[in-house]
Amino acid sequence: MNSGFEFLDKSELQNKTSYKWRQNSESTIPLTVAEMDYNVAPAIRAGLHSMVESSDMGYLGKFPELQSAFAGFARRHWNWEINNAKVRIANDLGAAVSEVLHIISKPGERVLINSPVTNFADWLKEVGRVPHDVPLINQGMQYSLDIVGIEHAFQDGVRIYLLCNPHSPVGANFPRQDLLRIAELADKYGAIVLSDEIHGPLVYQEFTPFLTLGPAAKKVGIAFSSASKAFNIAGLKCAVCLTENLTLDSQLDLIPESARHRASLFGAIATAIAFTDCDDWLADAKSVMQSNAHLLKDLLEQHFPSAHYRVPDFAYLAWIDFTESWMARFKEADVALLAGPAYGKGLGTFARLNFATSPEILKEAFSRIK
């Protein structure tokens, strides 16, 4: 791969201090958090050395580069065409989503999610807002949007929307009409939509940003998104959000500045360079997801043929019913995963996997169960 796209080895990724490779022992193989087992692109890793050979370590203020990148990043994959000036700058799109909800509504509020869903429900509980759920339609592992039910939370009063899309752990992107649908309704009842796109970028093919879906949406929809996730570098902590709606974005201006401050330098700078020059690792990366994706479809159907699964539209984290209990099978191949309950009620059987490693570990992983 001329991108300079590369696995690590098991011995490296057991030498990392990150959290997916601390929680547990150095035997486990932790097919857990959301991070890959791949080497960030080059350029990220050269534009963070600058920095450190030049004691470029302050805090991070004006940042157009950013701006600019994610734009340009937009109009190539997504033929989005974006106001760079209105890309604001966060430490990560949890904090992102709390800084405008402290903006846009009122302790107590209720906010519309979609279950199983990751984090939402504690990120509304911090903000001391109220999950309102309106869970995914599921028919065979094949997840949808519960459009009535959607409207009838509209109509119950409930005002905003944590959208996520696509939508994580289910591993869905959501057709166009559904999510014009969504703006429609919002519009209709004057409920506004945050869009979180982390996983945009990782879409294996066409990816509908909620903002590009015409005037309803642009009225009534602020996007959120991040490098972090799709090009591995969540530590460094950098997120944008941006509305096109001028009266949401008048509001979005009470922000406090040092919200921005605490968003990382370096997370700044490796995610223009990811946003700009990482197109290639970028498709070298995904094309590697695809090929695990089916592996882990043949692991399944050797090792659990009763497990329900559906190759994902996007990413790495795989969403698994195994119809029976599964954790001691696990647990005794030493192997982790994150357990259904974790994204809703009901979900005993099911389990997150990440299989953005190489596949000889994933293979191992397998080799493992008895």
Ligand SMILES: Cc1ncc(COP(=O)(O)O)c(C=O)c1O
Second form
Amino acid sequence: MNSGFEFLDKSELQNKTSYKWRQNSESTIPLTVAEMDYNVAPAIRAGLHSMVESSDMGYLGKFPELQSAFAGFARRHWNWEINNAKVRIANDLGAAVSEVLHIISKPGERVLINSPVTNFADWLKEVGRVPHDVPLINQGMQYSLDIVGIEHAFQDGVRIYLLCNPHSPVGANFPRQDLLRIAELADKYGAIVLSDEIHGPLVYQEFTPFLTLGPAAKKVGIAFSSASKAFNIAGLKCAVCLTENLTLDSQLDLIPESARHRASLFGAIATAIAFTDCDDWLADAKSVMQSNAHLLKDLLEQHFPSAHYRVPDFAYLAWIDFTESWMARFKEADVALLAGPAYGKGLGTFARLNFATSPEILKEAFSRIK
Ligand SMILES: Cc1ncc(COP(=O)(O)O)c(C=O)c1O
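Mind giving me the form predicted together with this ligand, seeing as the form predicted alone was just shown?
Everything in the complex follows now, all chains and molecules, and the chain you saw is the first one.
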């Protein structure tokens, strides 16, 4: 592949020191935390090498390259025109959401979420806010927003909505009209929508950033993004957020100066390169992962005929309802997945499976299942 995309082989993977590879024993095939079993794009590695060689390892300060890189990516991929100066830098997406919640909400305040959803309940616990769950509607693994339930929550006084767009772990890229409806309702009830768009660059078809939905969305929305998921650089610690509402934007100036220095310089340079020079690598990675998403469907049909799974709208996390207890068979096979209950109540037969690996490793994982 001309982009420099490469699979890492098993010995290279086992030598990694990251969470995914340290969490289990060496014999385990981890299809768990959101890291890819691929090389990091050559341009990112070269940028980091050059920083190491020049001992450029100080605190992160102003980084206009990152602001313009994110704006460039948004323009090329989503036709979204951003004022670079409004792009704020944080050390990861969870931290960015926490910092914003400290400013725009009060301790103990309810925050709307849609289970099953990644991480959000933990982030809210960390800042002393309370999840107000309006679960997604599941029709045969096709998940959608419960617009009526969301309006009821706004009528009931909930004023902050933490939206996962696109939605993980269920793999849903919501239709534009549903997102538009959310923006209109938030505007009607005076709510603020925090849109976590970390998986946006990984959507196979057309992704809709919340702030591209028109005047209501621009008034109520704060968008969060990062290169960490799409370019496999989560350990480098960098995310961005922005709003086009000038009042909200000036409120965010209250985020303490100290929080702004917590992102890493390595993260900022890697993110700037990812969003500028790595479109081809991302396209190759997505095509491999999309093919794995279909391979997984075949493997599930062979080994778990009663499982329910829909190919996700974006790489690379599969949401599977095994419809029966699955854990013992995977444990016996020494293959690790993430268990459903971490994402919401009543999800004991569900699991999240990370298929950002090679087709060979994915097949090997299933060949071990008895
Ligand atoms: C939807 C979503 N948001 C945020 C994160 C975490 O991002 P970060 O490591 O930048 O906090 C994840 C990771 O699993 C995720 O799936």
